[in-house]
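In the block that follows, a single chain appears as structure tokens, in the form predicted alone.
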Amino acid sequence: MKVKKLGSWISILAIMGLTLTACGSNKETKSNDAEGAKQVTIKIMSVSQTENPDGPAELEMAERYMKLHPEVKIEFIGVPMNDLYKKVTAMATAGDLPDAFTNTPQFIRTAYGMNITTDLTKLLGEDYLKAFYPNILEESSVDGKLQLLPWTAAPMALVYRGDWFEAEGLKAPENWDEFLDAAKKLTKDTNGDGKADQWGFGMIGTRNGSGADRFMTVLRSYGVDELKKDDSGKWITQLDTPEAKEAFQFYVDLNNKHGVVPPGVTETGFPEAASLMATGKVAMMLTGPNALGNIISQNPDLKGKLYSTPIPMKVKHTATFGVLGYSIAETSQHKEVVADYLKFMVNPENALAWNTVSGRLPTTIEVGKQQQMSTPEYAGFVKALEYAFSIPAFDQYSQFQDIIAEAYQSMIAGNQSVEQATKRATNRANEVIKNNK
């Protein structure tokens, strides 16, 4: 099945190399003219060589870049989402960061205060920057500074499966009551058996960043900031409010109360939530739009029967912008050759192309009008941007992911109750928001 959805990436790209081609004359000349001239070796730390189908579709346009500039080599360097923050620590304390490397909002102020980012601002060009959704470059920006390129943006919404619920008659959840008689009415014995063998719900509950974003978003569905800045421009968190502790139970209760979560839920990630999709055993999961892609390359039967729809609510809807994007190391050497890489990534060809395996959204205006971004696949993502907030801009931000994740946890294996839980996440997060300086 991977080999069919590369198969069609291939296509795509023959297709555009075509085009290419045919308008890229000048390119084409300079690429000639460079014969002969010193290569020049670019490296790039890459979350997308870690997954699929993201991997060998970006190692695809690497490699078509190179055809068109054979003066540059492109060397991947492949890192885990989940390994990445502390990957890039520990090569910028070496001295030994590659000349890019992924990056996104919730770390980009720990890596601009280590000092280790290009502005992009300056290096791009403002006129540059005017393609790109201005609330997308404010997120990607630190004091007015562009700490990353904006590649691809996935905000979190619910994937559901469209046929399952036409056939039920339900309708997609617009809020938690909603979505919990949907979840029960979809967990089911399928074969008899006497235990249930599909959910309604793919929770992702490890203790990482992919499971804490994901529970950040029904945490301020319910009206409640993790961390805000008070009117005297104070930060402060609001774990500890009656809020907050709903919805915590909630959530727990879906696993531990209400049975529509499939066992081992502190166990599932993001890959073992959307091959549960895939499979057919769960039913809906919170997620970015790169799920779609990733569902679609483990069973294309699947194409159409998924749709999407905003984050049901509490109190409102609400959704990350999930950035993600390249920074220039500082120490590299080829800024320059870096940046007219980082611009053949996100022309509208390769953007679409690139949505169309992936499933992530674009970053800039006028490649989001397309037609392909309103299908029911993609319509509740698109809408979902209307509800995006912005990570605070606090330095060690990235710390709250752990603190939202190690609380639910302890509540889903029976640890803690959730003021246990709840108290110790506060004294955390006011520990970190103490030693912020």
The other form holds:
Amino acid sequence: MKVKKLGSWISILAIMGLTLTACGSNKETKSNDAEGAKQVTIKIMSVSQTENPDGPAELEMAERYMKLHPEVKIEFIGVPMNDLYKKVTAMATAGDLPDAFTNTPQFIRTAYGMNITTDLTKLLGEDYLKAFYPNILEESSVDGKLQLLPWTAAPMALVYRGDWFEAEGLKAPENWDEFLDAAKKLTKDTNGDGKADQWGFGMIGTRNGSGADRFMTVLRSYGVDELKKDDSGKWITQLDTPEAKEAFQFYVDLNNKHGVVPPGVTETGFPEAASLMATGKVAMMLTGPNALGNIISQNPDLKGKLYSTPIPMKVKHTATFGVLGYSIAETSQHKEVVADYLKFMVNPENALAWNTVSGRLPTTIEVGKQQQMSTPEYAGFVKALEYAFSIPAFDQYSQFQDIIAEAYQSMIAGNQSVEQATKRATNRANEVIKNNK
Amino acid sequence: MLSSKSGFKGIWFILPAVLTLLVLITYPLIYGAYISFFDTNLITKWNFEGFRYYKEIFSNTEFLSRIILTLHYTVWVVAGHFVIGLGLSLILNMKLKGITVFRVILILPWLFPEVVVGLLWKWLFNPLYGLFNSVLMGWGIIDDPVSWLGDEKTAFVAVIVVSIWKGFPMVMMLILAGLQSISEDVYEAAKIDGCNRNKAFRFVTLPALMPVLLVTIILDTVWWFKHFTMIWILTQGGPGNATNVVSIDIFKQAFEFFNFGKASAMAILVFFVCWLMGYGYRRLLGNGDD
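Same protein, different state: after the form predicted alone, show the form predicted together with its partner chain.
Now the complete complex, all chains and molecules, led by this one.
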């Protein structure tokens, strides 16, 4: 019996030994690859990997880099944009962050507070960063330290069906009255069954950052700041002003009163709205240039038919920068290698190729001057960059997205009056401001 | 009486279970309670706040209204599970030809992952391409497509319907197992005593099922009170606050607003609500011994 037991133990140990030897030899083979150079694996958490056509295009770019640098292996971890901040937080808490991760100006202050991002100003050098638009660099920095390398900008603008507008003799809307007029004209019954099957505006009304950021640009076009510092440096909200109420009412009326929006607006997120545009159901949507790549990949016939123009104004045009880039984790053991790959991503050739595929705008000054940026598809986005506003440097800013989205949803789906909705929004906003330390 | 040697051996037998419980249940619970006293990002910031978040939660009616909404949701879902689950389990307990096939089919909703169920029903409810609108318009019941998940009145009902569909098989199977453990002899004895079918159900089946029903109702209530996944996929708590149950509020506090301390305080309070519900059920339906 004892002999049998001993035999079992010896067998287990032998198997374990063999397994470890196999692993060790595998590692050795790897490190001996590439003409004896040490193999470095970098892990990158990317939102592009979950999107089309961005994912395959990013993979292809990484493969080109790996061909040029056989000693580097790039592995991607895909994460949807809506889950990015949660995933980064969870991985940071567990001490398991990848070498680099997608980041946005909305999250950089939180990430900076967690001390999980490398100061890229120091790592990349100020000379190298001179090639970028200064306002985009500012948007991507906290306390003068660059938190993410801005890969693309996706300023919010109005994308519209240029061919439909021309057929109706409409001009790109300069203000909200013209916008409403165009939306009404383009809401139609195309198959003659007595019901509208084409709508003027593909409104994104979900209760998340995607929906809220869009309405925020409308709000700002009415001259309203959801959050700003007053002359004494104190944070205040203007959500209870008559201008704010007017903006909310106008936006909600597009659905509730004018009927220029397809049914189910509170369920319509970006993917749904882009699909509606791709299938010829809507004529306009507020979005970044990334929608162009998405829509055209769904319906290539729309190439050349989608135009862009800055967001219509009440008192001014506005836009968000929509900056997206990569942060290098403070814990990364391969910061220099990651930085080199990020530089490769934003070089002029790759930036233009990326713009062609994804529609997102480049972030360097020289590339921004290229011819392909002045086509009707992109001209509105490039122009919109002039009107872009910076996100308030407020730690709890994400709460304002929820506050605003709750307000318009309550008005759309719950028939709340604008007074009720903005009163609750203002109370919540003041509570957040009060609790901010 | 156990000798000290065999008592020592006994500790070794229970040690794996004790360690597992300590690591997987006790530690997270205590850590969650610990976090609730801090303003923290879980990495670099640990500012002690004492009972600030608890005071904040109790100082306005927001949290209470979420709890009431969640209770409202739970009551409807659990009632739906029990009505459908009990009815179907009684049918499945009959000796009918091919009943095994129905048992397999009826358990299918429970086997689908919650994410799949959420997406599936979201498509069914879609106002432009969804099956429900298409069928109802085809039958002439509605003239225009309805945004089931986009209206405060219908969204709450829609979420309850999906939750009932997803959860009834578990109740059905547990009750079926309970039914099958009741001896035929008891029914025969009841029949001899003059019981008809209804009386046998009332005086034999229900009392014999009571231990199973008690466990099932506690499990089902607590499970659906904490439910998150499908509601998040279907409505994200909207439109407005129509389906903003407490689990969604906690999730948002933690992972959208990064208020981990407040989220933990809310979770601790939910834990006590769940514990109270379990205690209440045992007092109401149990035999009083526990």
